[in-house]
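Take a look at this single chain, the form predicted alone, given in structure tokens.
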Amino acid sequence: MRLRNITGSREAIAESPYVIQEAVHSECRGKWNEIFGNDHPVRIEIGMGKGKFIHTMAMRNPQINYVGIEKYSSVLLRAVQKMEREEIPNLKFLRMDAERLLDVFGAGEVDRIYLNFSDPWPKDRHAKRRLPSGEFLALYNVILKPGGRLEFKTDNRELFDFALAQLEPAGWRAELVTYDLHGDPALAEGNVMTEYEEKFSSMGNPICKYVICRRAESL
């Protein structure tokens, strides 16, 4: 897909108090219970787009610390205008690369981790890219807590097929998985949908969903 860039978003994020700069990135390692000013556990969405699943969350849940991650300014504006028309003291975003998590987030500083309906990366020369990969998985066994869950949803039957064969050999395990995560009430019940989400499910495509969690003896 492509993303249509609209003139002036990197300004207006530079400018907008509900997104930490780049400049302090470096800055909130092992920091985030004082950026938020509490204790509360910090989850974290990764590739957020335009923000409506997080931000649901972050009022659902005001217990809880949520920080929004995407890459694309002319994405995360949208995000950014939706907390100007109503603003949530428990949500943060960030525009930066899933790449750079280690410089961001410290050592089990992380409660949860959601990926929703994330970039497939379709090329086999292309699978380090995807978030649910190998590599990225040892990134997130790093900053997420013992005991953390990391969820994960869409509804790219090949992406999903690749993202559970990657998980026992990079040291995790599977605690749910569905291929049809609407179809089930008990699952469904309580499920914040993304704006993808809504879009492909209204179309008939069955959701998948996995929630993981690090093995044991990788802890």
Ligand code: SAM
Given for the second form:
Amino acid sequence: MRLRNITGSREAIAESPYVIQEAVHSECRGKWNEIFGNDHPVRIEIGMGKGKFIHTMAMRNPQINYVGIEKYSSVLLRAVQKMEREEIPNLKFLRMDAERLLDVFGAGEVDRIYLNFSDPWPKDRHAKRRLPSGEFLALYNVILKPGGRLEFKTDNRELFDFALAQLEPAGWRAELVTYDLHGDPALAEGNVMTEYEEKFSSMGNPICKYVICRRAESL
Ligand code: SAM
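Coords for the form predicted together with ligand SAM, given the form predicted alone:
Following is the full complex, with the preceding chain placed first.
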């Protein structure tokens, strides 16, 4: 993602009541039900960008708690501004790098993980930074509850093929794989488009998606 630094974004994020502040990140582990004040399932989007997807999901599903994770204040600011216009009680934000997921979520605390249009990191030496890499799958495996799922969408075929190749060695199995999400009426039904998905599908790019879960014998 091309990043434009927005003056004051860091300060705005540091003061926002919708963002869980870094100083208390470690206190969140195992406490997400307390944070939301209910025992509803917790679903997270990693690399949420400006937040269109998670915002829509949270509005549509008030019985589910959502946590949006984004590395950059300048990007997260847009999602926070949207919340200032219309507060959504079942949605919170974390400004952090996904490398630190285990500091913030306890084992089995997350019901579902969404990765949408993750940065491709095309150079081989950066493969570990790709959010669907084996290294990240190992983190997801800790925080996902047994039977929990991960959903990944992208228009980048190379990244998608890389992501599929990571699954078996890391002990995961695909429940669903499509190379043309929007071309399949059954799969497209209820699909919530992200900012990137709108942009790239309008250019004619097919959207790939997988849904994965842990192989039972590797739990
Ligand atoms: N998910 C949004 C969408 O589909 O429109 C944004 C996609 S954008 C290409 C990828 C986003 O992931 C960027 O906002 C980037 O800052 C964020 N990101 C990349 N690596 C991350 C990481 N390790 N931890 C948290 N956020 C990350």
